[in-house]
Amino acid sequence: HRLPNICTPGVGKTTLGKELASRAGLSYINVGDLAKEGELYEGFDEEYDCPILDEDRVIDELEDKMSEGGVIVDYHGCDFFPERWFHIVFVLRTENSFLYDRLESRGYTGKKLQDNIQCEIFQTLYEEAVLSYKKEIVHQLPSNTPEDLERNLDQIMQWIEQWMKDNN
């Protein structure tokens, strides 16, 4: 009984990922938390005031779980994960006015705030995803309001049900 692996880079991914996991019976993995617990870092970035992820160690850590299937991976990007891991990638997009307030309320300031906004303006995440995966598995979803969240959950649940029919 196979289950799909899903990556949800972008904004609002944690709320979506957790809710989706509980509705669909998938496992939810927050890569940031995983790295923190296993100290999967290779240094510290002074400019961004945050540790630098050791991508190879993260991949080693997740490999077995990913090959079993049924995993939602929550990370702000997805371009360094092996292409074979994911059956679908949903990039969550937000309008900058919403994003600015959301990040500011989390205490993001200066460069970190600017870069997060820039990244969204230039569609960086979407472009990275399209370059890293087959175009047909990468989808964008709006992530501005609670209504968007509900709609996205419904849409992804439908996709999962269809995938299960096609692949089992």
Given for the second form:
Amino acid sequence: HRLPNICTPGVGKTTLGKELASRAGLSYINVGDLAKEGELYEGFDEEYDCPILDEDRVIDELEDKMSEGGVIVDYHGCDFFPERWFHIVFVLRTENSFLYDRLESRGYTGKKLQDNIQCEIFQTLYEEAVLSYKKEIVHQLPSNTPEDLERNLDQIMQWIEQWMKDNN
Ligand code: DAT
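I have the form predicted on its own already, so could you send the form predicted together with ligand DAT?
Whole complex next, starting from this chain.
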């Protein structure tokens, strides 16, 4: 069976991605974890206090799995992945008040907290997604409440079923 590849940049990605993988029988890949395990970095960003992703090595690492299909890729950006990899891209959107609380409880403070909120206000990740993929495959999903999560899961499951019918 051919299975679709899905990219979910945004907020609440891990929660949605893992649950979706288990319901749909797809595999879930967290690019941040993959990079950490393989030390796929090419430097360190002092300002943001985080390592800089070696994008070429990440792509090499994922290529075989992606061509097999059936992969959910979780990352906060999607512009450096090959366009051919993905059949659908979801950008999760969280309102500021909710986002602020979530990031604060994750220990974000100061510039890192402010910049992440700004990124959401300016729709940075959505803009990046529509510039990198055909607009028709990029979807924004609200991700504020547990009800949103459940609705998103139902919708994506329906999309996957349809995709399987159309492609097998
Ligand atoms: P990400 O992977 O995008 O960083 P996450 O899945 O780790 O985000 O979620 C961050 C926090 O928010 C975590 O405590 C779970 C919670 N969360 C995720 N989706 C949610 C939703 N739809 N409603 C309420 N809380 C949510």
